[in-house]
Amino acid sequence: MPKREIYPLSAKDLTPETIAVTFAKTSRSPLSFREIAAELTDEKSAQFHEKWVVGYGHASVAEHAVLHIAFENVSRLAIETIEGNRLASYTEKSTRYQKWDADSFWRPTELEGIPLGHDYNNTCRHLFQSYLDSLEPLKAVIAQRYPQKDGETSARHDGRIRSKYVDAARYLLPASALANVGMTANARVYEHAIRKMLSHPLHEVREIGAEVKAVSTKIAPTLVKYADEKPYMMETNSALEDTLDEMFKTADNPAWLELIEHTQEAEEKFLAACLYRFGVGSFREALAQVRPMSRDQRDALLNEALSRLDRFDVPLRELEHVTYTFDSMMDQGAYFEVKRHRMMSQTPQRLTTELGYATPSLITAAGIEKEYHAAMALADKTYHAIANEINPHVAGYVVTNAHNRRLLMTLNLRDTFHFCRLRSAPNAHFGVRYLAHRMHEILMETHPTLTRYMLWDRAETWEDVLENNFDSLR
């Protein structure tokens, strides 16, 4: 029997394209991966990709070529598109643990050389100055609540409480704020990401797309060289936007989290999926076995499937057959937390000031509510001026983290286990904490026997979060 071997193919010795070809060739070659790699050159790898990936559409081969790309000084509005790819990994500059300088905002090309550009710059400067001016008053309130300990240096004390006061200050930051983000993904994902960026309505995002393509081409020249703007994306989005702007102009104020749709017979389908996995019959037969079960029989089967869960365990994948669709409204800061849950399907509305803004209670406690509301009013005024004269996409740069945004979310029960526990934790930002608490409450009302296995031990409720952290949400 041949000896088992497990070893890495080093990115130091082989290019991403060569690694991709090495893995691809094993389907038809009896040679070891080392032997396949030894026969390859960059030129041979490019020829292989040109024939099989480009010519015959075997795009999955490109998934073995992994690229790590750093983005620096891009707007948080542009980051939404950069991070809009499900099968990728991202780490970005945190608005909770870092502070922004007064000039750290993007100047859109679309506003260059026109009077509105001057208004835009003044608005961003005002928002950033308001942000900077708020830090000390907010810190003073928090320092009183969490005083310096004996022997604790001022620097260490500030490090301990920083996120608590910056959490409120960051509501003043606009989407134009510059940030850094690191992205790791395979070449197939980058190809799609580049196409999306090159087809985007914002000039900044299109420029980023061109730069990403140039950088990626140096690393995986064959796999991304045909990534170009897509008329389908551009024309379809533009046509829908023009049509629906005329049809869908009203903006009511619904509940900020509403369950629109959910799986019927969720418990039965989950249990039937478990039986299906370990049986030999059809799903229809498994469902027929579950439906007539007594409550005790179902509870016994549920316990076998879920009762051994620890808080660090990943639940059975069969929970993915139970899905929920939520219509939500949250502040933009909270949205930036939620968008990281890329396994769920998300449809965000574009940034606007039309839905009002949240006011953290810490702003009032620090005595800076007048300045805060004045900053929001200025952002709203500039937003409408740019939206009316240029377009709403460019106007989105002045929308702050405080402004509300709608998001349609479809996720499965396995996702909700992760989302609710992670985003309701005491160290989670209060802007998303109330959302997670409320989602858990809705799930418990909808499917109590399934969600009771979520290991919920939170004493805090969504009402507590709202009462203790917000003066208003709109």
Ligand SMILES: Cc1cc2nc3c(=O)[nH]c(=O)nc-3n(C[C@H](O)[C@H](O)[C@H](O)COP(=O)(O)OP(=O)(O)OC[C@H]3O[C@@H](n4cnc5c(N)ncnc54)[C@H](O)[C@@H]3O)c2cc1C
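Everything quoted here is computed from the prediction, not taken from an experiment. Here the rigid core means the biggest group of C-alpha atoms that line up within 1.5 Å when the two forms are laid on top of each other. Numbering follows the first chain given and starts at 1. What changes on going to the form predicted together with the named molecule:
- The rigid-core alignment places the CA of residue 9 less than 2 Å apart between these two forms.
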Contents of the next structure:
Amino acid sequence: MPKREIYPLSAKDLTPETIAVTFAKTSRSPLSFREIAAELTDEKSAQFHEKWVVGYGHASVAEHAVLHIAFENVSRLAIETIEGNRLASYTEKSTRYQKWDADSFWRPTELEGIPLGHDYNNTCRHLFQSYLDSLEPLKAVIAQRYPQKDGETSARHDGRIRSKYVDAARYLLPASALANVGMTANARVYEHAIRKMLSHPLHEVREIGAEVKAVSTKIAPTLVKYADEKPYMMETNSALEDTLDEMFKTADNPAWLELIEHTQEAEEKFLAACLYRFGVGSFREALAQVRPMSRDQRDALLNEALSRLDRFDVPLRELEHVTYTFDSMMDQGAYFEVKRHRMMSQTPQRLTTELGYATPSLITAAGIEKEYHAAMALADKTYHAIANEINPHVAGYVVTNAHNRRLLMTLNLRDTFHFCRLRSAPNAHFGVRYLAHRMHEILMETHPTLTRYMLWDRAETWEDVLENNFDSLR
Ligand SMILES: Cc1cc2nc3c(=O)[nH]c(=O)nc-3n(C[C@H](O)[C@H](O)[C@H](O)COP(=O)(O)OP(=O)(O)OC[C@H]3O[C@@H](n4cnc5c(N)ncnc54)[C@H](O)[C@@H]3O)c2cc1C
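Okay, that one was the form predicted alone. Can I see the form predicted together with the named molecule too?
Zooming out: every chain and molecule, the one shown earlier first.
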């Protein structure tokens, strides 16, 4: 019997493209991976990719070439497109644990040299100044609630309470705020990401797309070579936008979280999927077996399937056969966190000031509500001026973290277990905690027998989160 061997292909010795070819060749070659790699040169790898990946469309080979790319000083609006790629990993500068300087905002090329550019700069400066001015009064309120301990330095004390006051201050930051993000993904994802960026309506994003293409071409020259702007993406998006923009304009109904659709017979389908997995019959037969089961029999099965779950366990995949569609509205700061949940299908609406804005109660407690509302009014005025004169995409840069955003989410039950546990935890931001608790409550009402196994933070309800953290949501 040949000896089992498990070993890494070193990214220090082999380029990402050579690693990809090494794996691809095992499909036809009897040689070991080491032997295949030893025969390869950069040129041979490039030729292979030109023939198989580009020529014959065997695109999955590019997934073995992994690239780590650092993005610095890109706007949070641009980050939305960068992070819009599901099959990738990201870590970004946090609005909760870091502070922003007064000048850290993007100046859009679209506004260069026109009077509106001055209004834009003044608005962003004003928002950043309001953010900086809010830090001390907000900190003073939090410091009263969480006083410095004996022997604790001021720096340590600030470190302990910082996220609590920055959580409220961040509402004043606009989407033009510059941030850093690290992205790890494979060349197939980058190829798609570059195409999307090059086809984007914002100049900044198109520039970033060109830079990503330039740096990734140095690492994986063949695999992203043909990533260009796509007329399909540009024309379809702008045609839909032109057709639908005027057709659908109602900003009145605030669906904070509304369950639009869910799997019928969810319990039966989940149990039948479990039977199916461990049996040999068809799914139709499994369903037929589950349907007549008594409550006790079903509970016993559910118990076997779900009761052993602990905090860090991943529940059975069979939960993915139960899905939910939610319409939601949340502040932009909360959306920025929710968008990171890659397993959901998400359709966000464009950034706008038309859905109103949230006001954290800490703002009022710190006595800075007048300044806060004045900053929001200025953002709204500049948003409308830019949306009318240029377009709503560019206007999105002045929309703050406080402004509301609508999001359509379709997710499965397995993902709700993860989302509700992670985002209802006491260390989650209250904007997202509110959503996670509300989602949990709706799920409990809809599918009580399945969701009773969910682990989530029971210490508070969504009403508590609202009452303790917000003066108003709109
Ligand atoms: C308290 C807190 C602080 C945070 N601070 C920051 C921060 O400062 N900066 C920042 O950038 N982010 C931060 N995040 C976001 C966090 O890192 C996650 O990106 C985000 O919560 C999405 O959740 P998830 O990673 O569990 O993945 P989801 O996308 O929700 O996926 C669900 C599950 O699928 C699996 N999965 C999905 N994709 C992959 C993958 N590529 N590889 C392996 N498994 C995968 C994992 O099991 C994952 O838990 C913070 C989150 C919390 C809760």
